[in-house]
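Take a look at this one chain, the form predicted on its own, written out in C-alpha cells.
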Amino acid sequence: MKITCEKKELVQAIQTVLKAVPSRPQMPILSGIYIKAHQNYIELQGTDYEISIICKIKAIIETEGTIVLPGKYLYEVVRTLPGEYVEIKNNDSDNSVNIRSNSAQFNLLNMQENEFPIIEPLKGQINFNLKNDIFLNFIKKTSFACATDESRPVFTGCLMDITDKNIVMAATNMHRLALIKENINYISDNNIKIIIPAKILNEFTHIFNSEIPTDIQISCTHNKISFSYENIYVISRLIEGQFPDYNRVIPKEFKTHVNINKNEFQSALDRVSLISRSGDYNIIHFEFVDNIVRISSDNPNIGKAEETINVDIEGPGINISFNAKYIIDVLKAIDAENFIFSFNQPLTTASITQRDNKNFVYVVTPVRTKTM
C-alpha cells in the first residue's frame, strides 16, 4: 500500500475511530486501526465489539492494500508531523509502515491485519432519517439523567420510542427522568423501542458536529443500530431489557409553579452547593415563598452556606431539599432563560420545565431530610 492524505483530514479521521479503539482491549488486534486503500479514499475503522466507527477520507492511492497500526501511536505521530500531507507506504521486507511528512519520518510495526475483525454495514430491518441537530438536542437534553452503575445496563441507556407521528428520547436511573420528543414525518408498520447506551450517545456529540443540518441515517436490528453521517458510519449494539413506562412517572398536575431567572438561579446554586459537595448525598434546600427562593446548604464538618433570589411564585409555598447535582444537570440542558420548576409535597416528584418549549419535561425525586 502506498498513498497521500491530507494531514488535518488524517487526523481528523483517526481521532473520531480512536473513539471506538479500547484502552484496555480483550485482545491486541482491538488495539489498532484498520485501513484500507481503495480507488480514491482510505477507510480507517476501530472497534471493542460494543461500537465500531467507520470513517472515509480521500487521498492519492498509488498502490491499494491494507494495514492495521496501532491506534494511539498512529495518532501520536500523524499529530506531531511537520508537513500539511502524510505519506503512507508498507515495507513488506519487514512488515513494518513507513510514515512520512516533510523532512520526518517514521516506521510503525504492522499488526496482523488477518486478526481484525472487519466491520460490516448492519442490514436493518428498520430504517429512518433524523436531522442532526434534532438527534443532538435529544441527546443533550436526556443522557445526562442516566444511570452510571452498570449493575442495572436497562439504565445506563437512552430509551428511543418511535411511532409513526412522534419521537421520544427518555433517560432515568430512578431518581430522576428527562425526556423529550419532537414530531416527526415518519411511516412504517412497526413501533420502535430500543435503549441506546449513553456512553455512545455521548460521543456523538463530538462525531455528529454540522453547522448545517444533515441527515443522519439509522438502521435497526432487534440488538444493534448503525449510523451514517456524512463519511462517518457508526454501529453500537444495544441495551436489552425493559424500560419503565415513562408516562407514568410524570405528575398530572401540580399546586406550585415558580418561573425562575435560569443564570441568576444556576450561579446561586453553583455557590451554595461547594458546601453540600463533600457531604454524602449534596442536599441543597430550597425555600420558596414570597416571590423569593431561599437557598442554602449544611455541612456540619465545612460550615453553612445561604443565597436568595426573585422569583415568580403561582400557588402555595414549600420547603423542599434534593440533590444539587441532580438541579445543576438539568440546568445545563436548559436553553431558555428562564424555565418552571413546579411541585406538590415536599416528598413528592417535582419538575422542571421550558415554557417556551413544551416537549421537554424534567422529574425529580426530593430528598428527605431530619427536618421532614
Contents of the next structure:
Number of protein chains: 2
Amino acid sequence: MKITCEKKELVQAIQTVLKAVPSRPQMPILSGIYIKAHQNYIELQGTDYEISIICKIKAIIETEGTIVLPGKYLYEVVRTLPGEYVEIKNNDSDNSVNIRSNSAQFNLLNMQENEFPIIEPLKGQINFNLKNDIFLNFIKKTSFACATDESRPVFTGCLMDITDKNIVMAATNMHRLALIKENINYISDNNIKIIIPAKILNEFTHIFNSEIPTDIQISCTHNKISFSYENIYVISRLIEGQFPDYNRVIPKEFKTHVNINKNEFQSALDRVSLISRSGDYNIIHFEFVDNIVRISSDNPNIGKAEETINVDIEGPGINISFNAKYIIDVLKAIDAENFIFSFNQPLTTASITQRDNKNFVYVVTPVRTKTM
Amino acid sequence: MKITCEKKELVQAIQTVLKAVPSRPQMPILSGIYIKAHQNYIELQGTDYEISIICKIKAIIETEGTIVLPGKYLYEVVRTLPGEYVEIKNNDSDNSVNIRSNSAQFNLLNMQENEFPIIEPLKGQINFNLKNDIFLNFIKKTSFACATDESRPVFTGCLMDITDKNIVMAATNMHRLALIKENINYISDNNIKIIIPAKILNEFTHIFNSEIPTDIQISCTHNKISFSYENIYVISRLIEGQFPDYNRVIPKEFKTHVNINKNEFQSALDRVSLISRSGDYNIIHFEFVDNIVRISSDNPNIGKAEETINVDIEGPGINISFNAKYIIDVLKAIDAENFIFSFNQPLTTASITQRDNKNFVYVVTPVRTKTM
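Go ahead and give the structure of the form predicted together with another copy of the chain, now that the form predicted on its own is out.
Let's see the whole complex now, leading with the same chain.
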C-alpha cells in the first residue's frame, strides 16, 4: 500500500474511528485502526464489538492494500506532523509502515491485518432516515436520564419506539424518565421498539455534528443498528430486554403548575447544592408558596444554604424534596427561557416540561424526608 | 464578628490563602481558613505548617471578631454568590456563620477558632528585597530541574545562594542542573545559602503575579523564610542539608557549540518523543553533523521516528543520547528564539544556554546506549 492524503482530513477520520477503539482491548488487534486503500479513497475502521465505525476519505492511491496501525499512536503521530500532506506506505520486508510529512518520518509496526475483524455493512429489515439535528436533540433530551449502573441493562440505553407516525425516545433509571417525540414520515408498516446503549448515543454528539441538517440513514436488525452519515458508517449493538411502559409513568394531570425562569433557578440550585452534594443523598428542599420558591439544603457537617426566587404558581403551594442531581441534569437539557414544574402531592411524581415544546416531558420522583 | 466586603476581593483572597490549606489535613482544623476582622480590614490565614499564607483585604467592620470556616466550602460558596458584596456575621448561639449576598444565604458551621495555629510574623536575621518579576523568572528557570522523589530532600528544593553581589538560584536532581544568577544590591555582610521547597516556589507563580514590577520583602531565619508582597504574607519552611557545589558541575569549556532554532527543535522533539516516551527510559538520539541534527527514537514495541532540522554547528560533529524529558523541560524555560547546545564527548555532560542571557545555564548528563 502507498497513499498520499490531506493531513487535516486524516486527523478527523482517525479521531472519528478512535471512538470505537477500546483503550483496554480484549484482544491486542482491537487497539488498531484498519486502513484499506482502494480506488481513490482510504477507508479507516475501528471496533470494540459493541460499536464499529468506518470513515472514508479521499486519497491519491499509488498502490492499493491494507494495514493495521495502533490507533492511539497513529492519532498522536499524524496530529503532530509538520506538513499539509501525509504519505503512508508499507514495507513488507520489515513489516513496518512508513508515515512521512515534510522532514518528519515515522516507521510504525504493522499489526497483523488478517486478525482484524473487518466490519461488514448491516442489512436491516427496518430502514428509515432521520435528520442529524433531530437525532442529536433526541439524545440531548433523554440520554442523561439513563442509569450508569450496569446491573439492569435496559436502563443503560434509550428506547426508540417507532410507529408509522411518531418516533419516541425515552430513558429512565426508575427514579426519573425523560421522553421526547417527533412526527416522522416513516414508510413501513412495522412498528419497532429498540434500545440503543446511551454510551454510544453520547458519542454521536461528536460524530453527527454537521451544521447543515443532514440525513442519517438508519437500518435495524433484531440486535444491531447502523447509521450512515456523510462519509461515516456506524454499527452499534442493541440492548435486549423489556423497557417499562413509559405511558404509565407520566401522570395524566397535575394540581400545581409553576412557571420558572430557568437561568435564575439553575444558578440558585447550583449554589444550594454546594451544601447538599457532599451529603449522602444530595437532597434539596423546595417550598413553593405565594409566587416564591424557597430552595434550601441542610448538611449537619457543613451547614445550611437557602435562596428564594420569584416564580409564577398556579394552584396550591407545596413543600417537596428532590435529589439535586435529578433537577440539575434536566435543566441542562432545556433550551427555553422558562420551564414548567408541575406537582400533585409531596410524595407523588412531578414533571418538568417546556411550554413551547409539548413533545418533551421529564418525570421525577420526589424524596421522602424526615419532616414529611 | 459582622463585616461586609467586595465579593471579587474576597474570592481572590480566599484563592490565595487556599494554596496553603491542605486537601488532606493532618488535623481537621487545618482544612479551615481563619478570618479576623479588625479596624477596617479582614485578614485571612491558611496553613499546613510547611507553608502559611496571610492575605488582608479592606472591609466594613461592624463588629470585630474571628471565625474559622472550612476553606474548600468557603471558596465554592463565595465564588458562586449572586451579588457584588458579601455580608459575613457569626451567630454565637448556634455556632454558625451567616454568609449573605442578595437573595442567597448560607449558614456554615464555625470551626473551633481557638484550635487554629495563628500565624505570627517571622523576624529574620537576613533581610533583603527582590522584584517579583526577577524572582518569578528565577523560579521558572530552575524549579523544573528539581527531583520529585522525596528520598533526598535537598534535591526537592531550589538553592538560593546570596552573596553581597549576586543571588544564584540552582536546582538539580543529580542528572541535570539549572542555574541562574542576578546582581543585587544586598546590604549586608552575611553570605547565606538556603534551600526553598520547589513545591512552594511553584505556587508563587500564581501569588506574586502583578504585572508592574513590585518589591517582595524577604526575611530568613535558619529554617524559615518569609515573603511580604502587596497585601500577601507567606512563610515557608526551608529544607535543611548540604546542596552540591554547583560550580564543580558546570564544565569550563566545550568542543562543539550548536546554535538551534528553539521552536523548530521543540516541535521535532515533541514528535520524536511520541515513540520514546512509552519506552522504559524515554531515550532520544541526536546526530549532529554537517549543519544538520538528525533526531530519532526507537521503540521495539511501536516503531521508529526520525526527523532532521538545519542547525549551525561550530566544532566537531557528535552522536549523543538524552532522556527526552530532560531536554523538553528546559526548552519550556527558554524564552529566546535560539539556544546553544554545547558538547564535549558522547558520555560527558552537555549544556544548554541562551546567547542573550549569560546568567542562565543548564547542564545535562547524556545516556549511554547500546550503540556506543
